[in-house]
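Just one chain is shown here, as C-alpha cells, and it is the form predicted on its own.
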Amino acid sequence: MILLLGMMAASMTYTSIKSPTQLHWNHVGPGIWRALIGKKDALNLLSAADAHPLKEGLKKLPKIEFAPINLEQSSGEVFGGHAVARIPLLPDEKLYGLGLQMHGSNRRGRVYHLRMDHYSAGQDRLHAPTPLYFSSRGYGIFFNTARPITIYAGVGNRLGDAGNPPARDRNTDPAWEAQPSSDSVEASVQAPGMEVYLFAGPTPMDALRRYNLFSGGGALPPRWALGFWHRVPLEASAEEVLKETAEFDKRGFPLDVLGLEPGWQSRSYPGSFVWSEKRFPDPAGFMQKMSTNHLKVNLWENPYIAESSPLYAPLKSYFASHTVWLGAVPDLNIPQAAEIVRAHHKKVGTDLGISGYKIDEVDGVDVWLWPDHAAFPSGIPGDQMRQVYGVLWQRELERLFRDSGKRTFGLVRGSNGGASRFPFAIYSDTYDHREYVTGITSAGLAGVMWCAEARSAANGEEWVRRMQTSVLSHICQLNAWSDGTKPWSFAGYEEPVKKAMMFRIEILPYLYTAFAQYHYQGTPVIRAMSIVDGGEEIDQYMLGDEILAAPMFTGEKTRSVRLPKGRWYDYDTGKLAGNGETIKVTPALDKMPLYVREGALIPTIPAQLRAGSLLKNTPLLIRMYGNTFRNGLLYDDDGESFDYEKGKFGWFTLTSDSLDGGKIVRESGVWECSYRTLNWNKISKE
C-alpha cells in the first residue's frame, strides 16, 4: 500500500500558481467604470432588476474624469471554479455597506458570506445581501453577480504582496498580530465570471448617488404611501375591517393604508390568490367603500401557489422542482410565467383598486425555502434564484401598477442589488428595537428601504418609543396581524402615540421632497452617519437634508446625540441644541429627539387624518430655524400617477423673503409661515 501511494504521488501533475491578471476597466458612464472577469452570467443582479441608468440624474453629479483608486492595482482571475476580484485598499480606509446589516458600521477586517435569508444574528444571511460597499476615501464597488458571494474585507494576505505588514515572531514580539492587515478587498463567487462596477465620489454620498441612479434612480412612491399604515388581524372580515377604520376616525388617529393579511385569501400557505367568499363576499363593494373613505388597501401574499388556485394550471409548465410549504414556485424569469402572474393580479387586484402588495417569505429560512440544488425551468440554479426571487416579484408587480397608470408602494422580505427603483420596503420578523433602528440607518447603503414596523410591546413606554421609530422610517406601519394591537392599546399612552403619528403627517411635504431627491438625484431618504460625515453611530441618522433623528429606547431616560459640524436647533422649540458637538438629552416620553440644521426651512402641513387625500388648497407651514436662512426645497407633482416622467412636476425654492402672501410668527425660536397653495404646474421645473 505504501508503494502504491508513492507511485500515485509520483504520477500526479501540479499547477503552478499564477498571479491574477490586472483588470481592464471601461468608462461606462459619468464617474462609473466597469470590469469583467471571465464570462458574464446570463442572470445577474442588474438584469434581474431590469435596471437602466437614469442618465439625466447622472449628468448632474460632479464630473469625474479619473478613477478614485489605482486601477492598476486591481486584478481578477477565474481559478478552481471561482471568479475572484481584488480591489486595493489603503491603510486608513473604512468600508461601509455590504448589505442590509443590523450591527456595526465599519465592515473592514471581516469575511462576509452574503446570502439571501431571513435575518439572523450574524452578518452574512440578510434580507438584502447587496454585494456593494463604499469607502471612506470616496468611492463605491458593486459586484454584479446574482450568486452567493464571499467578500474578504481587508482580510487575506497574498504571498509576496508588497502591502503585507512585516512578519513578526510571536515568541518574542508583543506586537505580533493574529490577523495581519490586508491591502485589498477580495470577492469570490462560484461562477464562470463576474462583473465589477466602480462608482466615483468625490464623496461616499456621491458614490452612493451614482449607484442608485445607475440602477434607475430611487423609488418615488405615491403621496398616500407616506401616511400611516395599519395591518389588520389574520382573519379579519370586510365588516371587521370597516369597523376598525371607523374607530381610527372616531378616535382621531390618522390612517391611509389598510393591510389585509393571509385571511383575505380563501386559503394560504400555500395561497389560492383569490378572495375569501366567507370573509370578503363582495370584494368590489368592499373596495368601493374603502375608496369612498380615501383609504388604500395592501394585500399580503406568500408567492407559492396551491394546487386549488386558478393560477396553478396555467403555470404548471413553469414550476420549480421543489415546493415551499407544499406550494408550487413559479419561475418568473420566464416571460410567459410572469405574464400569467400579472394578468391574474390585474383581475383580482388592480382592477378592483388594490394599491399594493406585501410579498412574504422570499428570503428563507433554509428549511422553508427550496434547496440549493432545486431546478427551475429557465435553467437558473436554485441558489442563484434564491438571491433574486424577491427582486423578480418586485419587478413584475411594479410593472403591473405601471401598466395601470398608478404608482404603488409595498413591502417585501427580500431584495438585492440593482433594485433601488422598486417601490418596496423590506420588513422583518426580527423584533429587537435597536436592530430595527440599525436597519433604518443601513438600508440606504444596500440600495433598499426599510419598514421599522411595530407589532406590540412589553409596556406603554416601549410602545411609544417603537411607534416613534416607525414614524421616522420609510413606511410608517403598525402590524396587528397576530394580536390585534391598536395605536391606543396601551391605556394612558394614547396621546404620545397620536402626537408621533400626527408628526408623520405634518412633515409629509418634507418627506415627499426627500423621496423626490432619492428618485431624481439618488440621495437616500434616510442617511447613515457614515455616509453623511464619516461617523460610526448606528442609533442616529439624517432624515432628508435637514433633520437629524435620534430614537429613544425603553428604559433609556438620557442619551447622547452627536451633532455634525454646524449649529443645530431643537425641532420642537427652535432653541439652539449645540454646535458640532456631542450632547446629552433627556426628552419627555412624548418627545422624539429631532434636530434641524441652522438656516433650514422645513415645509409642513397642518395635521389631518388622511395624507393621500390632500387637496390643492392645503396650506403650507414653513418652519424656519436660526437667524440666517438658506434656501429650502419643495417638490410636488400629482402624487399618484407617472405623469412626473412626462415632465409634469416641479421644484420650488423656499426663501425667507419670498414667502409672499404668508404671515410670519415667531414662537419659541421657530419661524412659521402660513403660505398660499402651491400648484405643481406653476412651480419652476428642475
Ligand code: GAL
Given for the second form:
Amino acid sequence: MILLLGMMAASMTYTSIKSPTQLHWNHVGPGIWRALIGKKDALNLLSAADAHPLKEGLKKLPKIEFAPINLEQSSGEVFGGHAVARIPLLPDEKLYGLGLQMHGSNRRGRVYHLRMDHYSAGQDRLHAPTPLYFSSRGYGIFFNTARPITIYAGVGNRLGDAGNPPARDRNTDPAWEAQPSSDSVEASVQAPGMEVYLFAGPTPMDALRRYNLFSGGGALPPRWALGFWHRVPLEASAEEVLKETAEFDKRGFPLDVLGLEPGWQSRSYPGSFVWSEKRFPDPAGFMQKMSTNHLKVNLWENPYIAESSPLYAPLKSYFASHTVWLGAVPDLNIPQAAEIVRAHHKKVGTDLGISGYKIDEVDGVDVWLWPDHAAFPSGIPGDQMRQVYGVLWQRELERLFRDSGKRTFGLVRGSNGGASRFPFAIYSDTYDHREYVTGITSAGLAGVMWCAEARSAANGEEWVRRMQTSVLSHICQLNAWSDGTKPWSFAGYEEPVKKAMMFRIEILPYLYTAFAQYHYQGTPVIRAMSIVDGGEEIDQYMLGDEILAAPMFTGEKTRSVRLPKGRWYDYDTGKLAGNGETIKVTPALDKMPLYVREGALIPTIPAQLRAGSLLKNTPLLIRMYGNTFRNGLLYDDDGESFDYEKGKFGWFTLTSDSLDGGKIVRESGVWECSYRTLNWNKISKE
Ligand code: GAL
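Moving from the form predicted on its own, what structure would you give for the form predicted in complex with this ligand?
What follows is the entire complex, opening with the chain shown before.
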C-alpha cells in the first residue's frame, strides 16, 4: 500500500504557478479603456441594460491622454473555473462604491461578495450589487459581468509580490498585522472570462460621470415625477383612492403620483396582471378622473405570473424551471417574451394612462426567489439571471414608455451596473433611518437612484424627520401600503410635514436641472461627500450643485455638519452658517438643515399642490446667497416627452444682474421673474 502511494505521487505532475498575464487595454472612448480576461459572457451587465454611450456628453469631459493607473501592473487570468482581474492600488488610495451600500464610505480592506438580494445588514447582499468602484486618486473600475462577483478590495497578498509589506514575526514584533496591506484589488467570478473597464477622472466625480455617460447618461424623469408620491393601502378600491386624493387637496398637501399596491390586480402573489373588477370596476373611468385632477398613477407588480393570468398562455414556452410564490417567471432575455410582456402592459397600463410601475421582489429575500441552479430558456442559469432580472424589467418597461412617447419614473427593488439611464429608483423593506440616508449617498456611486420612503413612525417627531429625509431623496414617497399612514396622521405634526413636502415642490426647477445634469453630464443628482471632496460622511450629501443636505434623526436635537471649503449659508434664512468648517446645529423640528454655497442662484417656484401641472406663467423665484454671485443654472424642456432627445430643450444661465427687469441686483435674497419672460442668456442649444 505504501509502495503504491509512492508510485502514484511520482506519476503526478504539478504546474508551478505562473504570475497572471498583463492585461491588454483598448482605448474605447474618451478617457475609457477596456480589457478582456478569457471569454466574455454573452449576457453581461452592459448587454442586459442595452447600454450605449451618450457620446455627446462624453466628448465634453476633460481630455485624458494617459491612463490614470499603471496599466502594466494590471493583470488577469482564468484559473480553476475563475476569471480573475487584478488592478494595482497605491498605499494612500481610498475606494468608494461597490454597490448600493448602507454602511460606511471607504471600502478598502474588505472582501465583498456582491450578490443581488434584499438588503440585510452587511455589505454583500444588496439591492444594487454594482461591481464598480472609484478611487480617491480619480478613476473608476467596472467589472462587466452578470455573475455574482467577489471583490478583494486591497485584501490578499500574492506570493513574492513586490508591493507586500515585510513579513513580521507575531511572537516578537508588536507591529505585526493580522491584515497586511495589499497593493491591488482582485475581482473574481466563476466564469470563462470577464470584461473590465477603466474610467479616467481626473477627479473621482469625472470618473463617475464617464461611467454614467458610457451607460447612456443618467435618467431624465418627467417633471411630475419630482413631486410627492403617495401609495395607498394594499387593498384600496378606486373609490377609496379618490377619497384619499380629495383629502390631500382639502388639507392642502401636495400630491402628484398615486401608487396602487397589489390590490389593483384581481389576484396577487402570483399576480393576474389585470385590474380587479371588484376594487376597480371601471379602470378607464378611474384613470380619467385621476388625469382630470392632474394626478399620475403608478402600479405595483411583481413579475411572477399566475396560471389564470392572460399573460400565462402566450408566455408558456418562455418560463424558467422554478417559480416564485408558484408564479411563473418569464425569461425577459428572450425578445419574444419581452414583447408579449410589453404588449400586455400597453393594453392594461399605458393605453389607460398609467405613468409607471413599481417592480417588486426582483431582488428576492433568498427563499423567495428561484434557486441559483434554476434554468432559464435562454440558457442563463438562475444565479446570473438574479443579478440582472430587475435590470431586464426596467429595460422593457422603459422601452414600453418610450414607444408611447411619454417618459416614466418608477420604482424597482433590484438593479445593477449599466442601468444609469433607467428612470427607476430603488426602495427596500428595510427601514433603518440612518441606513436610508447612507443609501441616498451611496446610490449615485452605484449608478442608481434611491427612494428613502416614509412608511410609519413610532411618534410625531420620527414621522417629521422621516418625511424630511424622503423629501431629500430621488423619489419623495409615502408608502402606506401596510400602515395606512397619511402625511397628517400625527396630530400636532401636520405643519412641519407639510412644510417639508412644500419644499420639495419649491425646489422643482433646481431639482429638474440636477436631473438634467445627471442625464447630459453624468453628474449624479445626489452626491456623496466622498466624490464631492473626499469626505467620509455618510449622513450628509450634496443635492445638486449648490445645496448641502444634512438630515436629522429622531431623538437628536443637535448634529454636526461639515461644510466643505468656502462660505455656506442657511437655506431658509440666508444667514452665514460657516466657512469651510464643521458646525454644530440645533434645528427646530420643522427645519431641515440645508446649506447653500456662497454666490449660488437657486431657481425655485412658489409652493403649489401639483408639480406636474405647472402653469406656463408660474413665476420663478431665484434665491440668492452671499455677496459674490456666480451664474446659476436652469434646464427646461417640455417635461414629459422625448423631444429633448431631438434637441428641444434649453439651458439657461441665471445671472444676478439680469433679474428683476434688468435692474442690477446685488443683494442676497429671493428675486422673482416669470418663467415666460426669461431674459437670461442661453448658454447653448447643445
Ligand atoms: C413588498 C414591498 C412593499 C409593498 C408590499 C405589498 O414586497 O416592498 O413596498 O409593495 O410588497 O405586498
